[in-house]
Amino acid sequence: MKRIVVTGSKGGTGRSIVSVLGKAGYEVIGVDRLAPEPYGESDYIQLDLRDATGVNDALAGADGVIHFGSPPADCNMGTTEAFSMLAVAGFNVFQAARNVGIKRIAWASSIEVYGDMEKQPQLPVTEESPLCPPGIYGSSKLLLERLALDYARWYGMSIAGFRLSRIIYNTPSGRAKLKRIVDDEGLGGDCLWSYIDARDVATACQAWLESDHQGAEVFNLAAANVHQDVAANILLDKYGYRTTPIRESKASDGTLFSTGKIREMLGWQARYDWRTMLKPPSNQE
């Protein structure tokens, strides 16, 4: 059984990816700030990941490490906190891997290193469109991004960050999320109405734990479809996207997100689908 540290264990993605490896097989230490349980967690460490010297700790031993420990907008922090909490526990994860022997890392990058859909020359938005992230969040991701390129070089470390479209969550606060977005369908407009559930970004997160793919690899993360019963180049006309080349695309309401680099190198699909998603648990897989 192969022991993998997951950062972020008690946010919403983290709590899917530690469910997920655990139906795997796997041993998962999960990381985060927040309290344990009252009782207590044997398979749990309260760790902020500032601390380079307790991220080491916590890593000792580990196969993989799984990073989702950082906070999902910079809204409400001040730029200094923002980087922080982004660049300098990001960095400290993948040196404290590289510390402790550490070889495969999966981590979490953003939509936003891409900064303004509307300005992207073309769609589909692939890991080839231009990148200008519109603030301090996505520029700590873009240069973690970098960071994993060098490290991949440096130290033959194998770490893929994800660029995350919307994730919604399988709570009932997720299904009132995804339903708000699909019933005011300009809301969706910023994510180019791409989604993923949380539970899909865990088993691209696995598929590349158990890859035989190295060096630094970024991958774009969203459903094979847009959350509308719209198709994709109606959406477009209405909300301000005229002017954007489109290439062609087998469905009408597929991605606007691509995600063929991911689904070619790994074979990943998405499982889960807007519609079934907003359906009570009890009649989901």
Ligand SMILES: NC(=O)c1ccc[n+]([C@@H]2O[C@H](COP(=O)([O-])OP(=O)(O)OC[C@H]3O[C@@H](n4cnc5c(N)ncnc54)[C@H](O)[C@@H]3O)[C@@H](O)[C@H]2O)c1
Given for the second form:
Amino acid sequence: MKRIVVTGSKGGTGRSIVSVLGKAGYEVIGVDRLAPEPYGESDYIQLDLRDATGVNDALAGADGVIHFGSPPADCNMGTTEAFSMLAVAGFNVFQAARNVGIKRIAWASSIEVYGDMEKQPQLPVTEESPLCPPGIYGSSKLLLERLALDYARWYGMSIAGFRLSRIIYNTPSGRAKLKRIVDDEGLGGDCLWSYIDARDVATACQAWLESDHQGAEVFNLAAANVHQDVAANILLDKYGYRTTPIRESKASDGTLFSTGKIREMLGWQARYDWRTMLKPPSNQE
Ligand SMILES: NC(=O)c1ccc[n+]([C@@H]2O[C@H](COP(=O)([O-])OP(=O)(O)OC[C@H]3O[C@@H](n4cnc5c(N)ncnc54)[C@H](O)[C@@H]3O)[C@@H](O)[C@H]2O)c1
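I've shown you the form predicted on its own. Could you give me the structure of the form predicted in complex with the ligand?
First the chain shown before, then all remaining chains and molecules of the complex.
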């Protein structure tokens, strides 16, 4: 059985990653800065990832790391704190993995590395699209993408950074958030009406763990369609994206945030669609 450390294990996405990997037979060790449950958790380490020594100890003996332990935005913190929570913590994870001999890592980058979608010269956005982070959050993610390339080159590590669209957690509040952006069509334009269920993020992490691809890669990650009944090109017209041409060949799956690369390289595809996600979960989930 492989031992995998999941950072951010108490977060909206981390919980789904722990659940999916656990069901797939991995021994999962959760790491987060939040307190453990009162009943005690043997497979959990409370740790702030800015503590480099602690990260080394937490990763020792693991076969892989899934790093999702950072805030999903920088809006409630100063620039220095945001950089430390995103870039320094991410560096600590890469460096600790190197120190303890872990070769395979998946981590959370963000759609924000592309910046303002209205300024993209072409849609859909692919991994080759221009990068223009609007602030320290996206800039820290981009810095880690660069660091991942170097760690892979220097130390023979295999590191996948997922440029995540808006994540919908598998919780009542996650479903309420999805309902809000579905009901108010104008709200989703910042992510080109793309989205992804946290359980699909988890299967992408699993796909990377189980692949034999070497080196560092970045992958866009989103569901295969927009979260509206209206077609993507109509949304673009309606919300002022008229000058952005759509490359028809890549737009055929309905999304404006292309996931062709991960589908081709890892055979991954999203299982959850916004219509089914809005329904209350079944007993199996
Ligand atoms: N939510 C989104 O829509 C979205 C979109 C793109 C990328 N991401 C990325 O996905 C990752 C997870 O996001 P999420 O939405 O699950 O956020 P979340 O806030 O629900 O979960 C993050 C978890 O990480 C923990 N954490 C944060 N800083 C830490 C630190 N220094 N040490 C230890 N634990 C720490 C938090 O306590 C929390 O439990 C983040 O890296 C985020 O940037 C999220």
